[in-house]
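Okay, so here's just one chain, in structure tokens, the form predicted alone.
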Amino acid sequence: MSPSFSEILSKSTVFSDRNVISPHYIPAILPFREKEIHKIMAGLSPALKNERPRNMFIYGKTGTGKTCSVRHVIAKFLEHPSSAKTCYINCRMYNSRYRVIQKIAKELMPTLDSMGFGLAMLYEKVMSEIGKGTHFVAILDELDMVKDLDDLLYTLTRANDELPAGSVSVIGITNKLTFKDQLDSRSRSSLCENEMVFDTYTTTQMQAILSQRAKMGFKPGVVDDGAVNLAAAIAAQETGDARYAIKLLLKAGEMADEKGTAKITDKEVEEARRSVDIDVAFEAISTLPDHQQLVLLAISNLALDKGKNTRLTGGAPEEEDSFLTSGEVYEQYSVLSKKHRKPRRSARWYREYLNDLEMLGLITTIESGAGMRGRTRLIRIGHSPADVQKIIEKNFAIIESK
């Protein structure tokens, strides 16, 4: 006999409010981000006085509180009566100039059926609406995912030259610390009026963040201090990502419920680590552009081949020999590009892909010393190559079956 929802819901649980133990939850107080929040608020405040806010560029690694801080500020901003409007845009979903303008049009004019409109017509409608006196702020999260980004930024930032009233401002958020260097000089000068960097959390800060969530989301006495400290230490050492630490705590709680235990200890955190690593890798890899996935697949394939050869020979390679050379990875990437009918990108783009993958924690790179290889970039994968290979091959099988 299959279980009923009543039976499942009646089971005891370690959670008091599961929603709080979520990377997407925005607490009323964001620890260790007071300075950044104040700066964002100061940058937006002119809109509440019917003046144009300055553009803002926010960057830092994944899980440093960038998006959480901005959304926290926007919630406060909207509490104040004004004619100003905002639109949060996830650029992984809205990844072209047309789709971003379409999203803005829908936000400003909810009844507008934008299907069938070309870019020029949508832009005119947006300008007409803002020109009535609205100070509009577009929050572009992960803006580096927009394919024609320079065109988008130029369109948005130069819109103010045409408006009879009102204004358009941009808050750009990205994980790529060197991203602004890739922008066209016109876009860079317009967007980077006000910049800030979100540093990674320290182990002590991570402990405080997890303790806050544990008190709010779990029943009293459920979470050992040691479990919080371990989750914080793992996250700080490996990624500096608070979202990763929170996911560890959430998964540990789920495992405690599955086992029917009333405590979360170091053991549950260690058990959660493997599962969360796979989830995080899947999430990060599945949203990568095709060529970055192909580079990562090349690294996975070579790492697996190297592991097989090591086992066959019984060798115990030196530390540097556990890395792959940049040249052999590029060669394998070229083979995979041809196999999947993708035009191979230049060596310059390939180096950028490596930088992006390293920034996401999917690979590690070092510069080799002078020697037989000469000077080259050495690459090592950051997750199980078999798991990574399986994820990417599945992604491409789905894409190519459509």
Ligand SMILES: Nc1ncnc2c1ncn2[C@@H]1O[C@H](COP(=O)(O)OP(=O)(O)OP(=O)(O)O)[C@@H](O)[C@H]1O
Second form
Amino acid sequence: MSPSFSEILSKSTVFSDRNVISPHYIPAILPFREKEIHKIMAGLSPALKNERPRNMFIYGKTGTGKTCSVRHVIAKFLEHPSSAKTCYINCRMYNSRYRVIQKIAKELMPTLDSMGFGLAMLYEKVMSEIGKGTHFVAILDELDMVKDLDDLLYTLTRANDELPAGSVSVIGITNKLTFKDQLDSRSRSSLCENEMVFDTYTTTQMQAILSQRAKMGFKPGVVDDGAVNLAAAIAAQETGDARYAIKLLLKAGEMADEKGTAKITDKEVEEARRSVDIDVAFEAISTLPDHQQLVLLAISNLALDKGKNTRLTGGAPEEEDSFLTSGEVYEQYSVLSKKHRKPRRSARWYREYLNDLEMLGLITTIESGAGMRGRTRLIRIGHSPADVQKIIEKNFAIIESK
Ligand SMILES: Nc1ncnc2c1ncn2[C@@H]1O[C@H](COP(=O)(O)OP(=O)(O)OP(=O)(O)O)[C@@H](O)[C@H]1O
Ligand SMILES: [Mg+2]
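Show the form predicted in complex with the ligand, please, the one above being the form predicted alone.
Whole complex next, starting from this chain.
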């Protein structure tokens, strides 16, 4: 008999408030970011005195608290009475000049039906609204995702020369280290009027962040100090990413609930680490462009076939034979491209795809010795080929059913 909801709901849990242990939750207090928050507030404050704030560029590795600090500041900004306006834009979603301007238009004129307006028309509408005297701050999070970013920055900064009153400023946020070099020099100098770097968290800082969360999200006595310290150490060592650390805690809690234990110890954290690493890899796979996914699928398929064969012949997996040759993978990739109706790319592109996959840690490659096969690149998959195959085939099934 299937269980009732009340049975499921009454199942014991280690969480007191599971939402708090979600990476989307923004705590009211952000430890170790007071200085940064203060600087962003100071940078924005001219807007509250009827002046144009300088543009600001915020850089820091993933999970260093850029988004949550800026969101924290926006919330405070809105509490303060003024005619200034802000608009938070996640450029992963709004990834072109047109989409960003459309989003700004919607923010300034909620009743406007912007469908069917061209860029010039939307821009005019935005300008006449801001020109009434609004100091407007566009917060462009993950702005490296904008395809025509130089055009967007040019449009937004040029606005100030045309406005009779009011102003437009930009706060740009990114975690891409090399991003600034790709901008043209005019965009760079206007965006970086004011620059700020978010450092990665140290192990001790990570411990404090995690224990703050653990206190709010788990029942008293559930989490060992040792478990928090271990999660903090793992996250600090690997990346310094607070989001990863919080995911570890969440997963560890879920595992404790599954097992029906009332404690989170080192053991749950270790297990959570494996599972979170797989989740992270799979997230990376799902967001890969089609051809990289097809190459990875080719590798998984061949690795699975080969696995069957080596089991038959008893070959050891660590030997060179457990690698695939670049040629056989390219052949299989060609077959798959045809099957999924994505015209096969040239060998030069294919080599690039292998480099990309290796950079992401999804495969490893080595050069073979000058043996019977001649010199060739040998490829091995980094995760379970069956799991990788499942996820990519699912992605393609979804795309093709659309
Ligand atoms: N100082 C902090 N105190 C408490 N929680 C924090 C702190 N910094 C980050 N976090 C938490 O870590 C997670 C990631 O933070 P955030 O989204 O701000 O990172 P980010 O720097 O914007 O990363 P990305 O570059 O990947 O977008 C969030 O869940 C946030 O609540
Ligand atoms: Mg962010």
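Rigid core (definition): largest C-alpha set, two forms, superposition within 1.5 Å. Positions refer to the first chain, counted from 1. In this text the structure is predicted, and so the values were computed from the model without any measurement.
Test your reading of the motion between these two forms: two rigid parts, one hinge. Which of 25, 222, 277, 133 is at it? Where the C-alphas swap which rigid part they fit better, we find 277.
Two-part rigid motion between these two forms - turning angle of the smaller part, in °: The smaller domain rotates by 28 degrees relative to the larger one between these two forms.
Report, in Å with one decimal, the C-alpha displacement of residue 349 between these two forms after core superposition. That residue's C-alpha is offset by 12.2 Å.
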